[in-house]
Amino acid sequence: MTNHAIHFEQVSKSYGSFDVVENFELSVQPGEFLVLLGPSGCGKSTILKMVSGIEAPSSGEIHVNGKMVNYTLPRNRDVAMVFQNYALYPHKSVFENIAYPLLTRRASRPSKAETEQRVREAADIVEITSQLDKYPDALSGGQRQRVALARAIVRDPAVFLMDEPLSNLDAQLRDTMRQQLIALHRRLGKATIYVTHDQLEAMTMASRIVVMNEGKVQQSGTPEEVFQRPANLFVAGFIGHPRMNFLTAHSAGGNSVQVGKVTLRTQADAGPAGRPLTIGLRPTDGQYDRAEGNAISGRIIQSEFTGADAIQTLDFGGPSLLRIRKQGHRKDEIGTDATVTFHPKDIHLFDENGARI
């Protein structure tokens, strides 16, 4: 346990009879950028609050650098939290906001010269040095977020906790800040737990993703693992854009499945004939111009232009419609017949309980 930056041991949190987090088990390695991903209300922010000391776990233990911190004051936990709403003091300058964690220390408070040096070093890392004399209301949203990051950096914590820090920014600024956060993490090399409901943030930033739903871990793995081999229907539907197609099917025996009138070959064993299944097909895996693979023919009934490609909806007479992403866009394709193919390895099988086969 001493080799872990953070370790959760059977951690649960309840409010009365409502369980927010149930038996949460997780170890975060030093230097790891771990993303807790899931919908609102799944318990991911509550986990951060329990690590930081804002909330106390109902049961279980939380360890930071090998030390159990359940009963440790927040300021003594060696963690720094960056909030969604920045949480800056409006009556303090940027310099004073960044310096605040140093000035409130009861022990080992740095000198005035050392405080100024550390504040300027933190401000330089996030490129906010030119704004040190200003107040938060004179800053843009991106600048305020940089101040919040600098305030966390100046503490030199063992672990950074980030609770949806980019959700209040517009799309273009969010993209810029996402890249800068990745660069910041590489520079500092500190363990980070990052909470978000945005799968794009998770896929592009994480060294490991933990997908959560209703207070429980659904899957833990690299971005490639959770995308390519989702553990269940929830993960498969939550990860990926456009959303995975789900088709009601049954086993035709061995490596064959039946979807309406279409028989598909798979790499996984579908089990005995007649077994009820759900087929998962990612829109990005279907190809209109590939000769080999499982062929599904139908009529294009809708085409959504997205710029570099189009999302087309295919009616193949099956239990539901099929959405496919196609590069380029032709205005005359709606109403025309088309055949799309899927490689057997790209067909995801889920059993009657929603678990991956």
The other form holds:
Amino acid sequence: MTNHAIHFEQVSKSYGSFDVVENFELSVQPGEFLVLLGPSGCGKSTILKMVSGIEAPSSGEIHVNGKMVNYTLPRNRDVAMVFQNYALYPHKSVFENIAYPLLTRRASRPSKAETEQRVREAADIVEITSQLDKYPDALSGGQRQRVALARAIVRDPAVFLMDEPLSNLDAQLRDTMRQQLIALHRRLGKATIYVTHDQLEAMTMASRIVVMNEGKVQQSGTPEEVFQRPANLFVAGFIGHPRMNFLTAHSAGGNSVQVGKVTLRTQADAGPAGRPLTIGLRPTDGQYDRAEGNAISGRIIQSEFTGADAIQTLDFGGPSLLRIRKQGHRKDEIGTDATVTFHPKDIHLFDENGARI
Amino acid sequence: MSLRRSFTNRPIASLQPTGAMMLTAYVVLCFASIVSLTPFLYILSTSIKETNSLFTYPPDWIPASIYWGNFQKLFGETNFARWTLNTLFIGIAITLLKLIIDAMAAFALAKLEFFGKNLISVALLLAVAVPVAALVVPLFFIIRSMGLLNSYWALILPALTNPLGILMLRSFIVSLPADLDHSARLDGASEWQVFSQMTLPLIRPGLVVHAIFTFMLQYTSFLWPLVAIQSDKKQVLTVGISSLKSNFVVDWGLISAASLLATIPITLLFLALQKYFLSQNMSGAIKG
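Show the other one: the form predicted in complex with its partner chain, since we just had the form predicted alone.
Up next: the whole complex, starting with the chain shown before.
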């Protein structure tokens, strides 16, 4: 256990009778970039607060660097946190903000020259050296975010905690900061727990994603695993854009399923004939103009232009409509017939309880 | 294109005041200024006239020659200077002590969790509702049994118990973003550092308001000093000035001179601190 950066053992948190986090079990390895992904209210921020010591768990144990920290004060946990709203100290300059973590402990307070040097190093990493004399209210959103990062970096903590750090930035800046955060993590190599509800952030940054819903872990795995083999309907629906199509179906015995009038071959065994199932088809997996594979024919009733491609809605006479991504876009396709094929490996099967088959 | 046209042609509701609005505002303001300044000017006028020339008609607003006798008499024959020092000393002592006590109490009530916290808050709120006049008699017996009557402590100690400042500062502290203290604690701050380095600087406008309010209240308090202090040497301005009225003749010139001088310290305080009334810009802390 000692070689985990962070380790959760049966951690639960409840307010009154409401369970925010239930029996959370997780180990974060040193150097790992772990993303907690889930809709708002799923308990992901609460987990972060419990690691930092802002909240105490109702039961279970949290270990940081092999030490149980349940009863350790936040200041002694060796974790640094970047808050969603930055939480910069408005009455301190950027320099004083970044230097603050170095100056709070009288015993280990570095000399003036060393403080100056470490603040400049941290500021240099996030490229805000030119702003050190300003006050937070004179900075843009992106610059404030960098100051918050520098303040976390300067302490050289064992663990970084980031609570939706990019959600207050505009889309373009978020793109840039995402890349810089990846580079920063590669450079520092510190275990990081990153909380977000943005699947794009999770997919691009994580070395491992933990998908959460209603206080429970739904799936834990690499971005490829959670995308290609979602463990249940929730993960399948939450990850991937556009959202996966879910169609009610039943097994046609062996490796085939029946959706409406269409029979599809699958890679997984669908079980005995007649077994009720839900199949999931990613809009991005559908192929137009291909002869082989599972063909689904229908009429295009809607086409949403998104730039490089279009999202078309297909009525194939099945239990629900099908949305398919198509490269290129022509308005006059609406009302015409089209055939889309899916590879058997791209047909995701879920049983009655929503678990992957 | 049509959208843009409809925008440019739309009359824009103007926030710029019109001439008529400005005129009305000035008339109202002038009237209010006259109402509030006239008594003050009358005191000023009275203080530089001999009392026996006061009741001429029509009133002589600007006397032909300035008469300094009232001021000479004030400093020569009364304890006016001593009363002023007493008032300033007691006012400053109470203000400083109250700022320290109230800020710490407010921080505890706003940020810390402890047994009986809600009960204390409710008790403070109820205590605000008790009028000062109702407290004078019990307070007199308490202070007398403590043997503190006719001492500065008799004026200082009861004033420290006013709970209004705690409640006001608490609301200031509650409005600070919680993530600031979370962040400070994670950055290694002790609870005392969170209080002294984060909370206090950020509620400075509240502290200034509280200081002015406390000092003003003390500066103008009359009933309790009248009851608690018998020695003329330990008396404060309000009671001292009213004691200038003797039984048969009222020396209005003397009283006016004293009243005029008494307004100076409080005016200076206001001028010195008014810039802090502008609330501090919090926008750098938290993106809204």
